[in-house]
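As structure tokens, one chain now follows by itself in the form predicted on its own.
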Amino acid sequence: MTLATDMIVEKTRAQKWFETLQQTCRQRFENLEAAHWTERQNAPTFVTEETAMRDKDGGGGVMSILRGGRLFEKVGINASTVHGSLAGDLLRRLAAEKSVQGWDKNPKFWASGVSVVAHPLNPHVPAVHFNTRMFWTPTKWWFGGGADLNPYLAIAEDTEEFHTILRKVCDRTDQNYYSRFRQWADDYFFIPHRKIPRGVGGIFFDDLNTGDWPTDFQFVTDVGRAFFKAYLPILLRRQHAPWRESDRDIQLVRRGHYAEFNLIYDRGTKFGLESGHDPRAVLMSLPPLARWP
């Protein structure tokens, strides 16, 4: 049996999970926004735009963007499943990076995933990023993803709590995952030209293929379920903190750093733009406002 035949059920399961998680995350963010307004006896006026995406080769997905909130200035929540064939420099680079044998002879690919980025209005509430994905080629498959916290005004208590939840979810699968994936996040989410980290880290993993698909997929679903568990207590604790214009200035500059990383270094951004995906979806992670001093 070929890998292509072997993975039909697994790819379907992964796609359904990512699509379900996208809708769950959308509903949770909308509920948080609505509750924030209700506490102030104001009618919610935020808008969630949901757009169907179509990929140039095959597949597509859903892009949901919440705008105009008093709790969140912008939240982007995407789920996509795309497929087609790669070519040229992109194919050669990925084949070398991922050690995919024979990809040049059969350059097909399939990728499915979910991505979430939240940019709160209050500078005391951290921005947050989460994504998980599955990538398939005719001879190899792997998972990737992670979650990381991006505070504008870092608070040690919040950082520790976020990492504690991620450590627990990693330990359920492998006692070595947390230290390995935390270091990977620290190395990955770093802005070389500024010599500073993008945030306070989290976990990051790529090329996850232990040879045991059910176990690897279970870990990916566990990370998805842990995302809100790690972020929600911090959000609720900080959402009403008073802030000044000087705090807003710090927030906008830090958002500028976030944008720099995503546009210059982020692998997902590079792959999405180079492979011809919808630029609106690829760039949905960018903050609504940013500043460069």
The other form holds:
2 protein chains.
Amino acid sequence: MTLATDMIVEKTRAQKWFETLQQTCRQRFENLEAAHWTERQNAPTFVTEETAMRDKDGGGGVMSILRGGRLFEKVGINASTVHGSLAGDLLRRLAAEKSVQGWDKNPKFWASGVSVVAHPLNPHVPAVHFNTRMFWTPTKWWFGGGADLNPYLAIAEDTEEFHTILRKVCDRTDQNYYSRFRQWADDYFFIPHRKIPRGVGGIFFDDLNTGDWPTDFQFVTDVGRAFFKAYLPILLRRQHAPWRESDRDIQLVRRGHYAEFNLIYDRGTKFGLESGHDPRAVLMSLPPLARWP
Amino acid sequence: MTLATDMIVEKTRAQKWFETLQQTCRQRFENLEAAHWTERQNAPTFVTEETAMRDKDGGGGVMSILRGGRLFEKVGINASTVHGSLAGDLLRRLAAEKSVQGWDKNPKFWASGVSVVAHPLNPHVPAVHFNTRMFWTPTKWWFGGGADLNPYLAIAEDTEEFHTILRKVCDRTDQNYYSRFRQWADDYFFIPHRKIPRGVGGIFFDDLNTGDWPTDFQFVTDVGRAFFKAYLPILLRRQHAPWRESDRDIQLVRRGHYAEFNLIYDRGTKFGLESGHDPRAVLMSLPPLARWP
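Could the form predicted together with another copy of the chain be given as well, to go with the form predicted on its own?
And the full complex, kicking off with our chain again.
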């Protein structure tokens, strides 16, 4: 299935998976947060809002944010499914980037995905980002996504563990995926103007279409399950580490770099803002507090 | 003089003025800050660093930042003079935007300017931005710049006063400037993805070349003197206003929007990062602390 048809069945399956994963993640992050409170009912939970495209017929999603926790200063988990017709610069740029044949004559698109960004309060606990998405056009479909670790006080052991688990999940589908997608993450999660990486990498992939939708979808669901598995041990190991104001300062400055990356370079952010999705949903990844000294 | 020659004399005059204005502004902001300290010698002053283009022969500038004051949480004042040859996407985009004839064959440029961004601590004191610059290419030169007020708790009286003073300075050169440049500021200092203005406007102009360099330069120096005059009474009126945590929250969130504007849309920021100027200098405008809740 390299030529896209309407793919109603596949779209529905993908969308359902992204929505299910959003719910599962919400539950997991809430449980982790609640463990930091003597009276669990006082722990903050996700506040959920429906979001919509500027064009009201264009679909939308569910934005959920947990704020002000003892473990998590902010966690954003979005699932959205949007559709419509592209136009102007955005259509021209994407058609060229993605080599979509005949898109100018029938510029329809459909995209569904889930993203998670967690900003822990303790500067010793790395921030984490995860996203997977399916993109459909009348002549071509693909998956994209990735997971990357953003420690502000990097520890080699954490980096290695995160990568080991991602390698395993990649190997299950294709022995070449990990080295390709790890390199892609290193290239992608890089801040050119500062010449520094955003974090310590992970995996990143885009335009994934092997011609076999079920296999590609299986890989995407595997990554969805693996990212939490890769993050959890690091979180558990670091969550009670004592920290000082100077650690917090480093964290806030590095979060500023994180914001720079997302606002200037991130593909999903660009697409979201330019295609007219709710900016609160597109920008939920931004840090709760950041410093530019 | 619509056709640019080397313009050594004009370049030197412009550069000197920008450097002088930087020094004057530094002194003024330091004096304002010092008035908030019983022992003036304890007041923070500007820390000055030389900055350079990535290409070491490309010039550079002086970045000065005052941090952690009682009146000013952060003030950045940069003057820089950079030159070299443009290439790639940046050249193509600018050549098209600026209609510079034959720039692809002789892609030299020279640019000099001064920028000021003040982020007061008290949420009742508006932030202010000011910038003027001269840009030279082998076949065309122009001035650009502007000044805009960014109150986080807007007060009509302040907005009116700021605009009145800017109107006066514009009228001195051309009766049409204020309405044109005010409109341009409204169009420019706008955050499309949020559909909100960045602040309450001011003036903005670009591609200013009436064919008479001395007149255009005079206007640029007038604006340089006027922006402080326009800001000072507002600052003095609001500097002791009592504020609450909820005012600070509003300020931090609005500063996040300010950062979004600068990182996604601002021409000077884009040009600075893409042409390879020191990112610390280009991004000195970013707020000392910002919140994305």
